[in-house]
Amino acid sequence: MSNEVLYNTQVISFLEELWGDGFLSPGGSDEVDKVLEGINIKDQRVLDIGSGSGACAILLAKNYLAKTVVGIDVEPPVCEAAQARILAAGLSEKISIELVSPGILPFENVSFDVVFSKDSIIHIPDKAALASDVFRLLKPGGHFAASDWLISHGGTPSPEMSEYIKAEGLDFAMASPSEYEEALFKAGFIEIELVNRNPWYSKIAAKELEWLKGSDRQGLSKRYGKEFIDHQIEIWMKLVGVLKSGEHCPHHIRAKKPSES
């Protein structure tokens, strides 16, 4: 990852007021649901891989009852949102945020009972080091229970997917579902899941758009810039046709680290 700010406070602002307080990627509260969906939290140690604005941490602790979560990210201003909104929920004994560095999750081995990640893995271009990372600092029965932007085949993207990809400005580095699961069999994961989330996000992302393009344009120009909100519609525009392509293929992805016999 590049040592440039992806997600100011310009950015953030926006994403929350597209997909709510705290998440900086679509479904909120409802994709965590799902992609915990039958995995014990409850007084458990989580890691939170790309904790963001930390949305995701105080469900975690509040919802789940998790005993502690530590939320990790790499860039200052989503690591001091998160602080910000943990502090106002009361909720700082039993959450802490990390500002780390890309590379190693720095960790003790067999230290986290559960390790989850929603939509920032895409960050990250060695999914094999990821996941063998990841099943180090499992405890043996822990889970692995994330959601990422994946693309739908190895090699080189579309035009189509490379154009979108460029009007992001992100460091995006999509893996294919295929890549993933070698990625987390070779780290020694059993149980492993991907689940297509692409048909539930082409209707939201074109409906995102319709918000974007329609009656609250002008308001979010003037809270965000003219230029700025622009530029969203274009990058929309795009990512609706690699949705609906298929290309663009968001995952639910879930593997548990085998128990001690």
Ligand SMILES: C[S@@+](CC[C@H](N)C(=O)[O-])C[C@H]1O[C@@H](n2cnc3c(N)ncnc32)[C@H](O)[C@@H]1O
Given for the second form:
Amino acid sequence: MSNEVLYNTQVISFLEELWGDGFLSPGGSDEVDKVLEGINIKDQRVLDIGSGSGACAILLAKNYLAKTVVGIDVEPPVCEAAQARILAAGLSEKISIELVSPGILPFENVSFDVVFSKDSIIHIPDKAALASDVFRLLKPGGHFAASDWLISHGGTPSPEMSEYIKAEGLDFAMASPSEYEEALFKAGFIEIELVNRNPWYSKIAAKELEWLKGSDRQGLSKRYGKEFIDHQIEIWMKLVGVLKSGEHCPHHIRAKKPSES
Ligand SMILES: C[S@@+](CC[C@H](N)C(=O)[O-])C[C@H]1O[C@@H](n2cnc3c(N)ncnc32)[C@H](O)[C@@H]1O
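What would you give as the form predicted in complex with the ligand, now that the form predicted alone is on the page?
Once more the chain from above appears, this time first in line as the rest of the complex follows.
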């Protein structure tokens, strides 16, 4: 990973305009609801990996009534945005945001009841190491619940997918559903469940592209700069293509640490 900040204030503002206040990923609270389906958060200690600008951590504390939420992220601008949002929401006693270095998660064994993550593990190349680290942090019977952007196969990405990943310029390390499944299984997880969200996000991304190219384009160019918006349109055109082919396949990923381990 380079030292360049990828989610700078311009990117944060643009993504929040696209996806909602405090969200740097699509779907808002509806998607978080689906990721957390069947998992009890009330009175639980929750870790949010890649907490971004904080909307998910706030939902976990405010709507799901988590006991505590620790959000971790690797970039200062998103951590500052999240801290300001949490302070404004009056939730500083329940939610803490920590700026961490990539790598081993800096917490003691069995520190959390639930580990959550929304569209952030794409930035973490070693899925096997992450899975065993999450397993280490969870209490027996604890849950891992995440969404992430996956590639449909373990082979060489198609030229279209390579072009898309290059255009994003966001350090993407996409893995296939079977790589995730194997990483979670080898770490010791049970009840591993992967749900393909491609059919949902294909439709949404096509609408996002229409919005970018439509009557708001001029206003967006004024706010973020013409070059920035032209580049986003270029990214979204490639994104819509690889979603349509099915090679880009966002997933929900859930797994449980056995009660006796
Ligand atoms: C697409 S954003 C999603 C943010 C948030 N989860 C959301 O849904 O709004 C991805 C986030 O992952 C963070 N990230 C990148 N590498 C990371 C790592 N190794 N550990 C934790 N977070 C990381 C980025 O800084 C960014 O804030």
